[in-house]
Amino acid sequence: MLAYEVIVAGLGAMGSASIYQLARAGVSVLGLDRFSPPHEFGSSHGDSRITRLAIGEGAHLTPLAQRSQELWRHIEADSGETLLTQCGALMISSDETRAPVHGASFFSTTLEAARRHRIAHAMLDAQTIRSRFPQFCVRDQEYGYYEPEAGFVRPEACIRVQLSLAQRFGAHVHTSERLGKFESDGAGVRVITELGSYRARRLILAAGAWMPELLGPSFAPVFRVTRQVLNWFAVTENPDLFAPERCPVFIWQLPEGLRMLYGFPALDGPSGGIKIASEQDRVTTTADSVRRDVEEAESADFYRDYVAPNLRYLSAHRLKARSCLYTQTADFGFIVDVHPSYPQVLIVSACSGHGFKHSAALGEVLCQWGMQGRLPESFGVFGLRRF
């Protein structure tokens, strides 16, 4: 068996910041993925993540939004490509009963993060938004909430970039290599996979929507794995509208009995289209069992119902459509914490639909742990206990 002193499992989001960093401080690390990454089988690709610094899902999250956001511009430096483009972003609701986001609080959660921390903001009536930005179909009663140094980051580019360089640093990465099981080896622990065994002091378990599997039936309850589609409409006219220049992120909380609606500016110019979706928690599935392909009716359906009444210049056409999984908890928050019955391991998951955005800092935290063995007392947040 080959020794590390941290064995990170699973290589998405929060698996390859946390590789990265800890390559990047010395530590002996192997990363373990049953695919090889950046990859379309998890919760990690589509082309975009949004990234926003006044976090709705809780004013606490705001100072990792903040971290990752340095983060990202040293990666960039150290790698020479472009992850972080700060187009602004955009969030519109109204007093009206709307759509929930992570929470029935999320606009005036976001407003209240951006006060306390004193983040770049400022408030836009419709008549405003209308004018700044026509392609919004915004209601008399809607108003909005915009950020400049908002925007989004490149899921699959920052996931690819991160590995790079960690191996770079040393780190070793097996990719294509599936996790059976993992057992307390004395101080450490030992990772069983299809391929070989592996001994290490700690393990990081970052996998996403295959937690459940791994963690087993008393875990069951705590994760939820729902299936999400991602759509890109083409450009009918006034592409320049759809620039990053001129388009911001946005998430719109929509009137009662519709779900919030959430997209980006044209990343790659018109051509590509605009990425719009929207979000479901209702119906859940498994990570093997999930259906991957979107049928054009629901691409239809959803351009109706959602892209039609609230956006200019888009048509029907369906450029392409992607499926990917959310895995989520109860309150929509995070687990950072370790295993109930094994001390040398933490589980990391689940990101609940916003956790991209703050990966890079938890990396950084990750890395800490690995080394030392210890969580931020504020990160009881996180904990299991909670369920």
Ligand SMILES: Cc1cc2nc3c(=O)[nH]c(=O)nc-3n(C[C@H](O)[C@H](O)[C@H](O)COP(=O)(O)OP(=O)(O)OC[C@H]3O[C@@H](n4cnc5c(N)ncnc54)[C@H](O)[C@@H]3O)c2cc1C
Second form
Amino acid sequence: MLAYEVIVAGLGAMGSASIYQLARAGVSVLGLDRFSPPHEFGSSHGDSRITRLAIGEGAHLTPLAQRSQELWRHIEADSGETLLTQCGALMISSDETRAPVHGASFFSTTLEAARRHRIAHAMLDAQTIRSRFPQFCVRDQEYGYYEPEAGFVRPEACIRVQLSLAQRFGAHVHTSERLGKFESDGAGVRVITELGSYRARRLILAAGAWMPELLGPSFAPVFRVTRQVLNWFAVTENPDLFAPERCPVFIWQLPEGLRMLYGFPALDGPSGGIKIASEQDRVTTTADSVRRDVEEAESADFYRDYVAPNLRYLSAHRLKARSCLYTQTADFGFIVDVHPSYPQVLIVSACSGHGFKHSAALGEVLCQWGMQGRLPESFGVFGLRRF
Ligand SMILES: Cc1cc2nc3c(=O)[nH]c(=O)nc-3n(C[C@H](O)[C@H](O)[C@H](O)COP(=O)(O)OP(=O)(O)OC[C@H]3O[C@@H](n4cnc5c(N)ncnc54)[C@H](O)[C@@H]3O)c2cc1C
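Output the structure of the form predicted together with this ligand; the preceding block shows the form predicted on its own.
In what comes next, the whole complex appears, and the chain from above leads the way.
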């Protein structure tokens, strides 16, 4: 049996950031993943994730997003890879009834966070949005919050680079090895996989959409796993308008009866298309039973109802589509807390559709927990007791 200071189970967004920070700090660490990350079975694929600093899900999250942007710049310098593109973000809303985004007060909380944390931003009326960003068909009553330092990160590259740097710093990474069970082992923890068993002082569980399965039925009510669909549509005209220099990432609270809409510029040139998506939280699934393919008809309906009425110069031609998994909590918040029965095990579920932008900074905090067994007081908001 091999012994480590810390084992990280699940090497997606949260696990790769944790193992990178732990290895960098000189901690002996083993990372396990049931697949070979980055992969397309969890929550961290699809080319891009929005990052913004004024966080509409809660102003308390802003410091994590700010720190993550700093860390990605450090990691870029260490690896030579581009991870973060600050093309700006546009949040569109109106005073009328509109689609909720991760709770009811997304737009007003964004503005409050920007003011509280002095994040550079501008409020734009419909006319200004039309002249600066003619690709968006905004309605007269709509307005926008524009944040120039926001943008997108490349999730697969973040994971790949952090895992590779972690190994360079001495971490052991075992892919295609699934954690089956964990149990107390004196003051530490024993982890059992199909291939062996390992001992460590502490275990970080970051299994994403597999968390309910790993933690057992008593945790099931805490998590809702939902299937989400991403579509890439072809650009027909004015490709320059979709370049990251001209096109911000966007989140649009569409009028009543519709869901929210979000999207990205053309990350890899216009031939790669524009990724656009919405969210659904009505139908739940599990990571093992989810339907992974996306039918053409599903994309065609989405284009007709959401893309065509709101964006110019995009065709119904679908270049690709992917399904992806949200692991949501009831308040759209995160869980970062010790296991109620195992103080040497940390439960990390930071998704609810908006966790990636915080992952690099969460990795630092999780590293501190791995070394000292303590979380910052401010992490009380991520506690399990609130459920
Ligand atoms: C469609 C979509 C769009 C999103 N958009 C944004 C966005 O724009 N901005 C943003 O900030 N966030 C966004 N998010 C949320 C963000 O992507 C998630 O918060 C983040 O990916 C969650 O990371 P994770 O590490 O918890 O899960 P994952 O990255 O899925 O990692 C979990 C890992 O655990 C492994 N695993 C599972 N079970 C075991 C086991 N038993 N043993 C070993 N390994 C195991 C899996 O193989 C996987 O690699 C989005 C999510 C989705 C799905």
